[in-house]
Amino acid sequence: MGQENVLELRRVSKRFGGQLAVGDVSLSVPRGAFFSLLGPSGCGKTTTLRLVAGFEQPDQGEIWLNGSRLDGLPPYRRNVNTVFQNYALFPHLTVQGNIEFGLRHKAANGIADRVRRVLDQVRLAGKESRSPAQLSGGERQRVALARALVLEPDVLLLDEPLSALDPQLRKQVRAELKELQRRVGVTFLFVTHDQEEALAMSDYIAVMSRGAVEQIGAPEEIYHRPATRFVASFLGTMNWIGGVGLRPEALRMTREAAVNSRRGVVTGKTFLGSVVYVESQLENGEICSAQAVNGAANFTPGEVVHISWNESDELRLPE
């Protein structure tokens, strides 16, 4: 990855009873990166985060932060901080009181200056004396971020922090969070099950399934060059035609037969504003979805169509 790594997991495993939650996970997080753990529920991403935080201890493997081993240390002796799903703000404290809380326990010098600086960073200056109940969902999230950032962690751990927000606010806060991370330069280890969120925000993504890391890479690399069928299908829509993977945008749908095209029948359409997905069933029974720009998608269910694609867009992947 070229940069210095701030966090490393080396063959880390964790079981709960007989259940393997994390199996032999190795990953390196570059300093200053926005690094996401992405996968479905139960894939081990939150357990991985809790292992880094110290809320769980690994059964095997090592966790390194800034060149020192972390596993075995209690949470308060690790220079990482967690922003939880529900933000866990103190309702009886003001914005300022919430942000100062952790610093007071560390008896840090220059508390007022540090709080003022972090209030500016999260754009909450002027709202110091409000209570959490007087803030919007997005503002409450920024207080939770500020409370963690003021402690100057080496890595900020974020466990599905946008899932409590409604969809419209999520997009807005997503952009704010990415911009804040760029501005502050703190390393983020971000857990999400939302593919769009991970693709939009991350420098690197580790895709997890059943406790294992399937692939690590930049968003474009993982989307366009998935290493396994699971990664291909989990990130975006994927058609499997004759055992070959093809993204909807790679398919061409025409009324006339083309060279090497396959015949199908339109079964439905999904309208998504600027684009339309047209679903069809091929003669061998396989279902496929082709992306068409709105306006060019005037196909109707029951109509015979022909599907073609460029060989260079085919993905041949192991099961």
Given for the second form:
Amino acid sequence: MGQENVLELRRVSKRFGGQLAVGDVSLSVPRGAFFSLLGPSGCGKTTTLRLVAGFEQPDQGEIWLNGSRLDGLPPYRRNVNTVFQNYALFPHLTVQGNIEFGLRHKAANGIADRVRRVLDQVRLAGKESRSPAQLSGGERQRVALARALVLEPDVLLLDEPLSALDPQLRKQVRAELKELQRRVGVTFLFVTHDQEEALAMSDYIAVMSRGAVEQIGAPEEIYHRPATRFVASFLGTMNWIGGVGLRPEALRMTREAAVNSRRGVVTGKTFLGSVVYVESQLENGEICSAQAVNGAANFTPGEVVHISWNESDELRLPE
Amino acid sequence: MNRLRARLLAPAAALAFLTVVAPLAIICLYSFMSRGAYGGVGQPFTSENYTRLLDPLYGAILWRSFWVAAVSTLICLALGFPLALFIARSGEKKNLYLSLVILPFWTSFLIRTYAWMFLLRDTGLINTALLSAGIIREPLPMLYNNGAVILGLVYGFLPFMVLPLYAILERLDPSLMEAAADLGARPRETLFRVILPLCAPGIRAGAILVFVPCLGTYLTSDLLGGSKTILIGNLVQNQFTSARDWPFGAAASLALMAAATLLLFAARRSGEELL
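Mind giving me the form predicted in complex with the partner chain, seeing as the form predicted on its own was just shown?
Zooming out: every chain and molecule, the one shown earlier first.
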């Protein structure tokens, strides 16, 4: 992965009728990276993506692609392509027609080769003459990918492309998509509200909240060293004990009191297969969730426990 | 359940029989009879009414009816499509604009056609204004020609084109237009490669709803076309009134109906049906 940035947003803002959708957002996306915009609905991640695609124009700030200004250009003059949340396949065209749609302006020779290659890449060979209505959800998603990838965009924009799939398929497609991105080497700008998805797939994550970027970093960095309380709470589970943040896996539960331990009462358990989360209420009323390996944690609700941790695991974060 | 269905359908079925099937059967019978001495029909039975229709004079009338209806339909499409697209994209004002499209139906078509006469005739509003402004010296001949008939038809039937087009355009997923632009299509290309193909069922429905009544019109051509531009509808009307030749009028109206039905089937077969 090169260090050079293919896409840069510099202090970009966008309002819709006085309502701030994106406020002063700056991003640098390295070439070839899988870059995710993560946040709850209404955080401005989709608007950011639409600003890059050209469906919206920024009120302030600049967008640069490959060293040239992108903002101000209409979508059809930007070398970025989008995979829409609902895929937006043209219902009156076949799979082949959909994939060839954007190739019309390219040199005529080589089109057939490019279509064949991309069909192989997304494993749709043999389905060229189907109409979108005859495809499964997963196949439709792959047509949407192929239609965009065949144009060899500088950045591929993906707007929650997995949310329309059923949960079983989603995990499988997640791995496939990551593998495809690595193989093709195209830069992905991936919008999602699913933190697990972002952590599993991304090289970099920008966590957004209320139109602003809270933190940008690699998944491990964002998970272990969150910059704000919002980031800490949004990624994974976070306990707040006495004002400091503690991940469930940092908490130890014992039946006997330990040094600096807090006394609590078990209120419930969440069984997740290989691990169990044990919820307790501390004496000051705070609720915490501790992770225990399954089998090692036969605490029962109502039982008194002592909770302790290493000071080095404490996260002290600004409000 | 079946009995209930039969009972509920009976009134409509009876009405349809009385107002559609029975008169049609009578017209069919009349078309094979001879002209009565004082109007009406009489013996003997003959097919002469149909052979008379082959006269080039009537062929010309039928041909003119077809092209007037076709041109009116095309103009309705050319005007109606942008209008429907505009309304479909008007957000909260959609319903206001739609009611404006339907508003003229609240007044009789006859009165609205008279209003056009008032506007177009030599001493009408437009000519009077242009004359008094000194822009023209002679009144413009705007009434009693094919143009006036087409104008009246387009005016009268435009809503029948706009409504089915609107119904399709309003349901069109906006992300399809965005996807087209995203894949490099300019707005014009998006229109021709995405929007228009997806509107085909609406265009077909609108074209049928406009073309068929235009083909059979007699009021508009009678008032705005005068005696020079007689259409097949006027021919039928004249046979039943002034000419007092009911059998020939019956044959002409059946020929018109057959032609319109053939066209409808052709339109339905040329794509998936909507009507």
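We call the rigid core whatever largest set of C-alpha positions still superposes within 1.5 Å between the two forms. Residue numbers count along the first chain shown, from 1. Model, not experiment: these values are computed from the prediction.
Engineer: State yes or no: after fitting on the rigid core, is the Cα displacement of F90 between the two forms at least 2 Å?
Structural biologist: Comparing forms between the two forms, the F90 CA shifts at least 2 Å.
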